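Starting off, we have a lone chain in the form predicted alone, written out as structure tokens.
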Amino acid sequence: MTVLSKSDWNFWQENGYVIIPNAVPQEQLDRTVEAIWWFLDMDPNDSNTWYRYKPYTREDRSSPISGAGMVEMYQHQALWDNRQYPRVYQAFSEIWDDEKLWVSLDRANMKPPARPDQPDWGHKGMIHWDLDTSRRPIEFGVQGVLFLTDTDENQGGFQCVPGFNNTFEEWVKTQPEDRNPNAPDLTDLEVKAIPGKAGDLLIWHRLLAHGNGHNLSDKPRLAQYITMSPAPEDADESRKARVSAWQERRAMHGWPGDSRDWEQSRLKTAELTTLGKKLLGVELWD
């Protein structure tokens, strides 16, 4: 059964993103939220604990969370349950028009509200690309985020410049040669915050300028990043690295990771479904 309707496709073509509601069941969302609070050793009912850590920096990686709310948890069973959920996979499969996909081993997000007495947590958000837009060709790709709780426009969630992937090539002709290839000059561009309901899966075109926003609410923003892309052929080294990261309950090389090693020391390796094994690379697609 298809996930994306004709109106979904039209919206995707015009705006560069699309929202799939009820992508995973509520009980999985609840387990994922619980896992994040566990991993951060915070009490969801005591807002003072949300600021327990200072955000990590390039110089100091001792914290398990960044100023933008990136939670350095990668291999928890709850994250895998969402990655391997059939409706999530089906959405990416339709976007790619390809059934043979690998899933990203990405992180969660908990962005607490900005507070005057917590200046380390006043991250105002950003708009960027997760690629170098000066390099050619720019190949098609997508990214995704799962809303774990209802998220209002002022809650520091996903924001973007709608449709910018469609106008990028004309826009870039107007930019100076020394422009930042990872973040656009926002002059004359309109940034829009995208609210969502718990269970919404938002998939966006990788050329869409995007980021997360300034949390001006009194609630934390909670999310999980999930994306999928076609499984490469003859990628034995990549496959081994992915399987090893899963088995050892750690981040892939190049990701910040958790210096406390909580997942390694306190969890068992996540169980995978038949679909999950193929999305990781433990089993090959036929």
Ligand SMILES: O=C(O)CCC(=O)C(=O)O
Given for the second form:
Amino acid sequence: MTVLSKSDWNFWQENGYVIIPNAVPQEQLDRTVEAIWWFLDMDPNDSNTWYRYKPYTREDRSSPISGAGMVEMYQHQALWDNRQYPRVYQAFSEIWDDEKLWVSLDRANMKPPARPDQPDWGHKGMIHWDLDTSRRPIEFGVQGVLFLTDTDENQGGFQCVPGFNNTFEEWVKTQPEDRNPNAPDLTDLEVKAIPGKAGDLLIWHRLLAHGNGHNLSDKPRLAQYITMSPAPEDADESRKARVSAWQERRAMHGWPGDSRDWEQSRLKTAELTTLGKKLLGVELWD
Ligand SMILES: O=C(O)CCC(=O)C(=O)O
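Switch from the form predicted alone to the form predicted in complex with the ligand and give that structure.
In what comes next, the whole complex appears, and the chain from above leads the way.
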């Protein structure tokens, strides 16, 4: 039984993203939400605590959260349970038509509602690519986000220019030489907020310009980023780096990370299933 239906594939082709409902069970979503509040030392029932940190900046990394809501938590058991959940894996293996995958060691998101008395938290949203679109070839790749709670259109969640991955090469011919290769000029492009239900896994094509929006609701936006890609062969150095990040409960090199080291000092290393071990790389696929 496949996870993606014929109509999912048609939707994917047309829009550059697809939503897999009920990707993980509700108990796992609950545990992940709880883990985020724990990590941020915030009370889900007291909205005043949601603004307790200033967002981190390039110069000052002392906070565990960015203005766009990036939560610097990477190795919690709850995050791993979602990464190693078979339905999540199956969705990515169908998209790639490959069973030997590695999972990203990515973080979570908590974007609190914009509030006039909290000017540091008015992030209006962004649209970008996580690749340099001036380089060729642009290889196929995907990114993904798991909705941890129901998320309305105005709640600061995932947004994109649907189908833009299909029209990109034509569009780029109309752009100036010195355009920003990491973010499109949005003139004539239509950004759409994509609402979803708790447990939806949204997978998007990496050439789809995307980001998250302005949270104009009264609820926080909560999500976990998960993607997978074919496990590289002869990649012993990356394998070692991934295994150490998991064992030591920290971000991979190059990610902002948590200067408080909460995961390192307060958590045990996450337990992995056989699938989880292969997705990390501590066990080989063959
Ligand atoms: O928060 C989101 O849903 C989008 C995140 C994003 O832009 C990214 O992971 O590159």
